[in-house]
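Take a look at this one chain, the form predicted alone, written out in structure tokens.
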Amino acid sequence: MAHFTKAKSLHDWLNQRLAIDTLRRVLATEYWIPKNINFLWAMGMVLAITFGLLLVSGIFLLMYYQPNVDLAFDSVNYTIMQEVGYGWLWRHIHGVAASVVFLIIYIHMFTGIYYGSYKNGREMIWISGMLLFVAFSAEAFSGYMLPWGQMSYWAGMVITNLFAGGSLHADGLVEWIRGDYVPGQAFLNRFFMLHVLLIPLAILGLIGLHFGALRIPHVNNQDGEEIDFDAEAKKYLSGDKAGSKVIRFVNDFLAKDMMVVGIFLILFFYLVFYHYDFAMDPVNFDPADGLKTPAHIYPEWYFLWSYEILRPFSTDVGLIAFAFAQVIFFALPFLDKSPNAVPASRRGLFKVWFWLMLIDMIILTAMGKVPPEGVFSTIGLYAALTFIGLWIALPIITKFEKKA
């Protein structure tokens, strides 16, 4: 049995029972960060702040939202936007944050790819990060259904149809997901539950896993240098802070994080007050109508690249290509055969691969927004084939990469 002594203070009382000093040391004051990193390493904290904004704004919206097919649209567009004091502000914050969070995710993801931050024992950092990407995607999709506008209804119809599996005709699975033959009250109830409860809990758990995965291998650095964190930490603790290659997470690195977060919040609230409309599809300001199909159905911008990989092919081939695009990033640590965990600029053909992949995904995103007609259809097809080809080529070009 643990030995308890008479506490000298509230801090001492809590420390004996919760080991708060040990937790603070392990998670903060003796969690070491390399000095040679840049502002891109602050994207994780920016993501955490943005997720916090989504949670807080979502709670306020939840107070007035009605998860009913007859009331949902009006509860969002009239009650919240026009009748509730500052309801418009909370909706703008939620809508902008839901869009901006994916921009930060993609920056965070491609930063990790560029600097090889998924290699040399950091595989679980990457995998947990990709699980977070999937969870955020599911959260965004479920939230897109809730306003019950035209694009909410028809995007839900199209995306759930994917689960039929083309020639497999798994229509029973689609009906089970919807709770009906077409999106209706059961569909809205299920996605409401997913959006406000189940997926946020999963995201919180995955954030803990992602942060925990960083604890042993530590974060990478912009030079790809292998740092002896134990030795460098001893230097720091002995007083040689200038000579040490690491700094504390709290409060050294966190202070730098907060500066980047401050700049981000200025830009974020500029969008909230002056350009919030970029995060709200105008078609979704029409009530859902199952008898009136929009001229062009498309997802939000952060899903367009994977949607465009689906479109150029026949149904079955398109579904296979779409499934490939959803899972292939998970395999990155195992497809990259190079021994180097250094910036792409020092990795020969991988540097070409990285920039081609980034440009190709931008092209796929642009093509996913326009109707698949004429030259746009051709560009989309070649961009989708390029995406698949780049992933097939990755293990080949990295296998023969020389040690940096």
Contents of the next structure:
Amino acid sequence: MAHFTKAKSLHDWLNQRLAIDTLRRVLATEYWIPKNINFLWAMGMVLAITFGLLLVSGIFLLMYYQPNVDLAFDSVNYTIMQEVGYGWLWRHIHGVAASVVFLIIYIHMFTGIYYGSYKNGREMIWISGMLLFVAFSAEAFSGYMLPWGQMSYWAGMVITNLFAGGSLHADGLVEWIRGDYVPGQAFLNRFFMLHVLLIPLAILGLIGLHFGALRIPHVNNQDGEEIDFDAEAKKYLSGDKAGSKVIRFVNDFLAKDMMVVGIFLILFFYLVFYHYDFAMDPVNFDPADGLKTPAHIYPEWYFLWSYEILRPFSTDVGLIAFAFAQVIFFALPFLDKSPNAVPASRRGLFKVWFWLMLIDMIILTAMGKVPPEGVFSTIGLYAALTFIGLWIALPIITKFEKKA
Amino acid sequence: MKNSSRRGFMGKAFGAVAGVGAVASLYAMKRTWDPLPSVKAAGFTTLDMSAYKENELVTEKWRGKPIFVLKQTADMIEKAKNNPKDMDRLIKVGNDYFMVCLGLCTHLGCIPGYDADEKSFLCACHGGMYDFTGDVTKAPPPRGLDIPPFKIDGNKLVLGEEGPEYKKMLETGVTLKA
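I've shown you the form predicted alone. Could you give me the structure of the form predicted together with the partner chain?
Now the complete complex, all chains and molecules, led by this one.
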């Protein structure tokens, strides 16, 4: 049996039983971060904090929300918003955070793409991050069902219809997912379960995997420089803090992280208190009605780009293009054939590819919002084709890329 | 060596039993997600066809979706007879002819409105139009309004069951499976 001595303090008592000093050293004080980074490296922490806000606000919403087709709408729009003390605060935090979290996810993703932080040993970071993106998308969609407004109902109808697979006409599968012929009580209940338990569990697990995937390759830096973390850490610990290329995660880097988080939170709570309406679709303030379709059914802004890839084509081609758009980002580390993990600005044609992809996704997002008519359909069609074309071009242009 | 083979056997035996258990649990989970029998039973709607008035659109509900029922006037039947495609879409119950369609535009699923004077449907979303038999007369809808599965039972129409008349419509391509 392990040998225990009489503890000199509470700290010592805990340390003998839980090795808290070792834990702190391994996870925090001797987890090394390169110095050569910028504020974009703080997005991971911003995401973690935003997830925390979603979790806490969600717990309080859960106290009054009723997952019942007759009660859900009023439990949100009357009970939580008007009766519960500060209920509006939790709802607005939850709604705004659900929208903002996707903005930060996209910034986080495109930062990774720009600096090549998805290759040379960092593939699992990228893949686990993409799994998180999928899990967050499912979480956002299932949560959007819960207020049981018109947009909840019809978005639920349209998205579950996608599983019919167009001409495959797999109506049985769609009815199985819904538990009914149309979204109803069974549908609301199971999406409630997914939203508050199963998907959050998956997200927590995936966050663990994402952090774990970071452990061995460490985070990238602004020049994609390969750093010998052991040697640099030794230099730092021996007192040469200025000469070392790395700093401690806690407190050194965390102080910078929290500075960015602080600025983010000021902006975030400004939105929560004064501009929460951007995250609340007015159509969703009408109760769900299966016999009345809203004039335009569109998803929240963060799904618009993939929705627009679905829309300009005929049903079957659209579904294939949509499925392509959903999974293709997973393949990025393997479609990029160049070993260069340096900023896109030093990678020749890849620089063009990066900016075209970013602009194309912004155009797709804008076109997804407007009705699919006239010139907008044409722009949407070409933007969707450009998206697919860029992915086909990626292995070719990176294959011939010069060594940086 | 002896020990390790015993461990190996234990591992395989456990794996086999657990595998059966896993498959059985998956089946149970799948069944739990299935629509309930009460939901399935509510998937049939019986319409009394003697209650409808000529050229007056009534919206019924079947499986949560709107169903348009329009009893045809002699005038309409005359017109439809000139266009066999229109006649195929009508359902004959007793001596009367009815248009019975899913009231969702085949373009993007909006609900069209009926103009009794013009005897046509207009979808406000993107301007698609249908005639009094539910056949499309103006794009963008790709096809006429879908006809739900039906079975003629005397003077009644059972929606959700596939009678011989409906099966014939499917075969001849008058409607897609709704």
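Numbering follows the first chain given and starts at 1. These numbers were taken from a predicted model, which means no experiment stands behind them. Each form is matched to the other, and the largest set of C-alpha atoms that superpose within 1.5 Å is called the rigid core.
> Can a Cα shift of no less than 2 Å be assigned to Leu23 between these two forms, given superposition on the rigid core?
Result for Leu23: yes, a 2 Å-plus shift.
> For Trp13, is the CA shift between these two forms at least 2 Å following rigid-core superposition?
Yes, shifts by 2 Å or more.
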